[in-house]
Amino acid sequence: MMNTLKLYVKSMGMLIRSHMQYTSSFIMQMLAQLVMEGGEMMAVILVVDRFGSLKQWTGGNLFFFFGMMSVSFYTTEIFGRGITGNFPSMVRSGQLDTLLIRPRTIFFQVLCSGTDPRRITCIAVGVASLIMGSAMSGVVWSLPKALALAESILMSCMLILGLFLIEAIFSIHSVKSVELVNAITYGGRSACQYPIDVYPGPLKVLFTVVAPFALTMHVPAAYILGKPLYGWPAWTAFVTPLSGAAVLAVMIVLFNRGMRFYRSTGS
């Protein structure tokens, strides 16, 4: 386990170091991402200015939710840019076909083959929203709550790398993009910066029960804030996170499964 970790760890810092080779070009490509991520907060500052309030929720509370989003979404990026972005076109060029005869999983080296660190203006976003959200919200931290926060962000972090092996299994078996993974990948990091519940009936269900957002970010966010989500007890909120856990072992199953099917290019 520990030195799967280090070679973890060793080809991220490799890749970073490769991404930083042309120094111009990433600094623009941080600042392009600064001002993209910017631009989605712009629009809740938009909506806090516009409507004060969602339901039961404050300005300060949406900006809470919203840097949750920004960190767990962005941080998995970073560190699952491998799957997210990196494992369709193997198989469509054929370069999967030399993972196969090395000593490694093929989600490790996968997962080893990529990185984006151009997100980390986004996670500074993320980070300031945070902090902003806090404040307006006049939430008092303590050893719970904090405990409960980065539980949430690994757990949606899991979730949504899980999420996102769904676009990889399926290209084993299909060339073509899955815009339905598109949906709820992207789709929900857009839906999801706002509490689950301001949404009608069919998307509650949906990041509920299909793509848990609500279990593994809300719930906690509501706790952390005072206001419980579905009026669920305090210790749901460090329980229902797990549930990102869940989704990538299954989806990691499935993964593994989906490898059986995968036929060789012979190159």
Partner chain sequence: MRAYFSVFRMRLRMETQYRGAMIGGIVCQVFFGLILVALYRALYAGNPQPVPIEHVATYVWLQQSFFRMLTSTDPDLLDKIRNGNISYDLCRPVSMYWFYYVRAMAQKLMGSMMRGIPMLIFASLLPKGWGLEPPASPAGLVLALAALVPGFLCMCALANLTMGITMRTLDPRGISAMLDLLMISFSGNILPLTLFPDSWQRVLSLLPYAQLLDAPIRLYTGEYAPIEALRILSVQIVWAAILIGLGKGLWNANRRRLIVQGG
Given for the second form:
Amino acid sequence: MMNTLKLYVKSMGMLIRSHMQYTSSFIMQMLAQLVMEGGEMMAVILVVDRFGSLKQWTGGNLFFFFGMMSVSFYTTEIFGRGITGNFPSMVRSGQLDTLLIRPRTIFFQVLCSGTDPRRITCIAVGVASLIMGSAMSGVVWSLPKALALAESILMSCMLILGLFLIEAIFSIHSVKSVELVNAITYGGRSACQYPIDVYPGPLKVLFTVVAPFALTMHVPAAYILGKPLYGWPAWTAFVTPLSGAAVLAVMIVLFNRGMRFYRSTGS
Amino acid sequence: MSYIEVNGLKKTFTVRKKREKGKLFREKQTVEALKGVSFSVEKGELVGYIGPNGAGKSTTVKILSGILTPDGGEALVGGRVPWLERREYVKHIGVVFGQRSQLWWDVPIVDSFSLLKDIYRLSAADYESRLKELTEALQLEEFLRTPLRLLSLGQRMRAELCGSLLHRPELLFLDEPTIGLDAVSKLALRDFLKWENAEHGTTIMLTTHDMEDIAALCSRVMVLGHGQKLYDGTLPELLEKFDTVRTVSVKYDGALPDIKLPEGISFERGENELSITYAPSVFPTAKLLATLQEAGRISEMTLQPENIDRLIAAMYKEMDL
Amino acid sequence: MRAYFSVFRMRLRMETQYRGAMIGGIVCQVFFGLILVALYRALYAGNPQPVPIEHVATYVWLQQSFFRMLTSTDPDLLDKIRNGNISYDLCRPVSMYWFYYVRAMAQKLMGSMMRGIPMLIFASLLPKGWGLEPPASPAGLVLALAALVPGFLCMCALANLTMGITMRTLDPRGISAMLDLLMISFSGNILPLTLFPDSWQRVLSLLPYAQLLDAPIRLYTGEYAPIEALRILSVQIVWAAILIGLGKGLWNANRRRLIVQGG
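Right, the form predicted alone is done; let's see the coordinates for the form predicted in complex with the partner chain.
All chains and molecules follow, beginning with the one already shown.
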């Protein structure tokens, strides 16, 4: 276990050093990311400016929800880039072969194979939005609330990683379905940066049962904001996010099963 | 029981054909990459595995290194089934792909090695001593701090070898290791492989298109074609058996004379060159030379041995494939 | 001229090939549209706005349907810029600007037609307030279609302008990502321009980005009265001319620079 963690940290360090070999390009792209995520936040600010509130949620609440999604999504991109970005091309190029001859699980090695440190600026935007939202909503922070936030972000990351694994599984079977899978990953990000209860039934079901952003993100966020979702008791804010880990676990099992059908390409 | 035991190995791939006009979905087609291949290899052997593209060489290597699961047949390497306990199994093998890097592109190669140390859970002492030994044997000391992308192809291949031998595998697979290398690098690579085999008794199995690799390294050669094993034995025997024809090119002073050759000997007339393919066992070389000399004044003549592709083609013909 | 026509035709045929990706793209785009409409409906509940929700829904569907017109880039051209082979193209005797302009036209037209039309049919079947409304008036429809032409010319010109800038920078990803962001924000794709603050709208509607889809859509929904059409079309045409002029100038400058520097 210790060895595994050490290996992950070491791999990440090496990848970051690789990125740093191209410093100016790296800085340029970091700025581009900042502007892009800033643009996303701008859209929320404009919505709040125009409408003031979204059903029971105030503008400050909306910034908080946006920040949660932003931090979770881009943290996943930083630490799980191997899954969220590299995997399909690793299958296509046959680079996956080189992982299969190492005495480690494929999932872990893929995780070690990529990082996207440029996203740090996106996370900065997300954190700013969280702070702004929390201040505007008058959140009184306490230890349980801080724990709920930490758990929520961790579990949301696992959920997002799990959803990206769907694309990875498809690509093992050489199914080109990127856009279809994007509906659930990027579509989930777009939809669930606003609280789930504003959406009609089918979307609620989709994002509660299939891709449970509502459980990993909205239930704890609503608890932190002092407006429990559906009036659910406080303990649910600590239990429902675990569904993120469950989704990831299921997807890892399916991924490993899918690897059995892997047919490497090239000579 | 031999170290590697392969019995009736089968693998089929499904490929999707290009979508035909008017059809919504593409049709599928199955390709048999391996049609029941069997062989055994003893510990410490150096075996060459040759055959044309698409013969199933890489598929065999990939199955034996745990990358692919076969559809049928058995394989045991050192008492283990490669594809069943992949993670335990690959600790004991090393694989070098000639066209695919396993090291990290942008970092010094020693950093890649250090990461491999952790991946294989090597102790610091084992790692240090093995690294020292390998960098000396492969003459890599001066490049250790250089990123892989700045190395030449030959240096890169040596670094790849070092990376795949750090964990002291009992068995090393090399998939076209000399592809694209210059003469000096090829010779150095062959010397190293001989040394590794002699020094540590590492079993080595290599696929190649380069007959000289085989001639220089392998006591034994297996020929694969159309998913089947066509030959298994020593290289000289293989040559004797199938290398039955020779090609001679002759140039004459002045115009090409008319030459009468017996039936069954094919020749091509170039502008001022004649190239003749003949079987020495049927039409002795001495006799041919006499015929050629009678015809005119020879200015230049070359006798070429058969290349691997013609050889394999001759084998196919004889095996009726 | 014949050469440009055959480039156009070849590109059209290429676009029709990736049927699987197309179906996936439609599903994804429809899904995004549904999410956006659901969100705006929720925002409208309790916060009524001068622009009716039906118009916003229509706006969203038209934007989503023609999304490919906005963003699709020529992957071959990007590759050529990345690996430097663009220098060979630029030094050819024919105008590479128009060569790639025509390619962009074919790609954007076919891509958005094949995805857009099924989506529009789907959207018009949705219940009132969710889906695509019929146009405000027959004149509105005709003028919207007319405005789509200069809008389309602007889009292709912008794509080439972006490429021209991309060629200048060593690392294309950063700069082209930022230009794309400007494009999808200020063309009304992320948030309908009608929902931007009123003071912003006055400026935004004069920017080139508003000429692409926003102006035709507003003519369609009737937010711009048919009587304003002449003014709107003139703005569009002026922008199309400016963007093409700028793009051609930039490409020519790039070409000169290449020749001087020897690639």
